[in-house]
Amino acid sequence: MPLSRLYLPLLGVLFSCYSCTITNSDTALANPPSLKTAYQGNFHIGAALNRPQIYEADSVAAALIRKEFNSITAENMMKWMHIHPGVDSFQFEAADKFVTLGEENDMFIVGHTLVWHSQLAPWVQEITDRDSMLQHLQNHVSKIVGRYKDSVRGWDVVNEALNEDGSLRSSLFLELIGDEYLLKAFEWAAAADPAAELYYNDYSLCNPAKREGAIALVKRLQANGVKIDGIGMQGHWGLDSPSLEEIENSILAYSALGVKVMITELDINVIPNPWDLEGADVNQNFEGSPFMDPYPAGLPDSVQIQLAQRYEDIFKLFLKHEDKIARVTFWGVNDGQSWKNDWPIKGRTNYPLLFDRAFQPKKAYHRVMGLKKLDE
């Protein structure tokens, strides 16, 4: 028998193995390891994008956003002062670009935010009567939600309406309209896009008093037949607080209302806060000192390890309650973008996210990814 006849079966096996290797390699190239692929069976992984990122001014940032995230949130371009600067004028260019970016990459798009006491256009501050405020607020909500109907899949309808004790924050909307503005905002958003998910979003929602206020707010909306789909727990947390127990208690309490839970603005502060600082009210500001900016040249490895452990512990908790959590969104893509560099003290150097200033993954990223590798 010719030797070629003897080797044909072996060649067939080798070719089959080679083809399998090529196929597996192609699959790996099509789905490289990333946050969104690792957690695709658990919850969406998102990031808040700024204007340069939505215009893809940096090719490295653009590639990383596409690779790592399957949800995006508008960091600033949909806030009132930017999108509705004049009584009869809307500036949709940046928001349109943001939505197009999400659609082109099949991302879950989140609009942030429709009703917020901060970053209002100056003309809004000049409104002095209830009827005018109602009219302008309805126009604002309806126009924006209607423009992005069937594209933006979730809206932070009302943002930060509570004080730390759970009472309603004294805002221009509350002053002129009363607490009915909360119901109206959700009603108008639901009418403009019945398919979009509607959220209440706030910080410090792990604090017991504020948690009770948020629960009461949601129950009031529900009792009035108003559509609300979820609560956004802003994750502006630290290395030690809130405790995992407090975070878990809040996840359980909000889920018990029959709504989805989102971790909406996750970043972990690694530098000191002013002693009297609570929460994340952007109107607070404090003068700095070397003590308040301890790592201007880089984060020490010991703190990197602390940060990595904190993120690992938090994501372990998220995975424990993956049936209740729909989305985890980081407030920014890399450390250099983070608002925590300038708040509450301008010019500081903070390191709160999973990617460093060169868009390289940090220890924290690898620990978060490692949780899923252990499950495989």
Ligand code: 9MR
Given for the second form:
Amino acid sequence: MPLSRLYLPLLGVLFSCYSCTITNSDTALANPPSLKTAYQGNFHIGAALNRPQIYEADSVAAALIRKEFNSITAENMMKWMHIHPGVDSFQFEAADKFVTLGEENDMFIVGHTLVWHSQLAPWVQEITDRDSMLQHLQNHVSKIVGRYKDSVRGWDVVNEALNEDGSLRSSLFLELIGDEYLLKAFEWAAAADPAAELYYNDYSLCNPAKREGAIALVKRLQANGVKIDGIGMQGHWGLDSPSLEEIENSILAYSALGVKVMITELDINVIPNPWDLEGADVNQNFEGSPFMDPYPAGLPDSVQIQLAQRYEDIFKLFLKHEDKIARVTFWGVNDGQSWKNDWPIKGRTNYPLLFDRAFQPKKAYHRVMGLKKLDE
Ligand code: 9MR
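Let's see the other form, the form predicted in complex with this ligand, since the form predicted on its own is already up.
Every component of the complex follows; first up is the chain already shown.
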């Protein structure tokens, strides 16, 4: 048998391996590893965007957002004071830009937030009677949800309506309308866009007393036949608390109501929390104190490692409950931009997210990605 007969098939195999390497690396170049691709089969990975990010002022930030995230939330631009500053005036420009950005990149767009006691426009505080509050609230919810019908896919309809003990927080809405405002807000949102998902969003939802309050709130809506699709557990967490057990108990409890669970507003605080110091007066005592702002020049490796471990632990838990969790949204893109640098004490240097101030992925990013590599 001529030797070429033996060699030709071998050459064919070699060539097909070579071309398959080319194809794979081409695909890798077209789809470099990212949070959104790694977690594609599990849940959406989102980020809250601030105004410069919505306007894509920084090309590095813009590229990173497109690469890593498949869901976006407006950090501030859809809040009442910004979007509805006067009785008859709506400012939709930034919100429109935000929605266009999400649509162009095929992202799951989340509207934040329709009914919240904070960041209201001053004119709302002047409303003094039930009927006019009902009318203005309905107008607010219907106009905004209606404008973004079929574009915004999920709304934080009501934000932070509970106290830490699970009772309803006193607010203008509660005082003037009574707790019916909760039902109404969801009803108006559903009427304006029947296809949009509707959520209740709050912090400390792993705290057992508040959890009971949230469960009661969802049950109340359900008992009245009002549509609610999910609970947003804001993840403004620390290195040690809440415990994984408390987080898991909450995911299970909310999911048992038949609604989706979202981890929203995720960031992990790594600097001292004044609330942990008994009797501390947050506003007066600690401005500029090195004790409260220990890492102005960079995060020590030891803490970087703790942060990476914490992120790995919570993402492991999220993956365990991926059938219940629809989305995990970070409250910001990189450390420099996070609200945690200015709250509860202004001007500190915090490191709560997966990307550093130069938009470089941190150890925590690699650990979160590493969980998926083990899976493959
Ligand atoms: O991150 C937001 C920050 O830029 C605003 O100044 C602040 C005003 O209240 O709101 C922050 O976002 C909040 C979110 O809308 C609701 N949950 C708590 C978040 C952190 O305060």
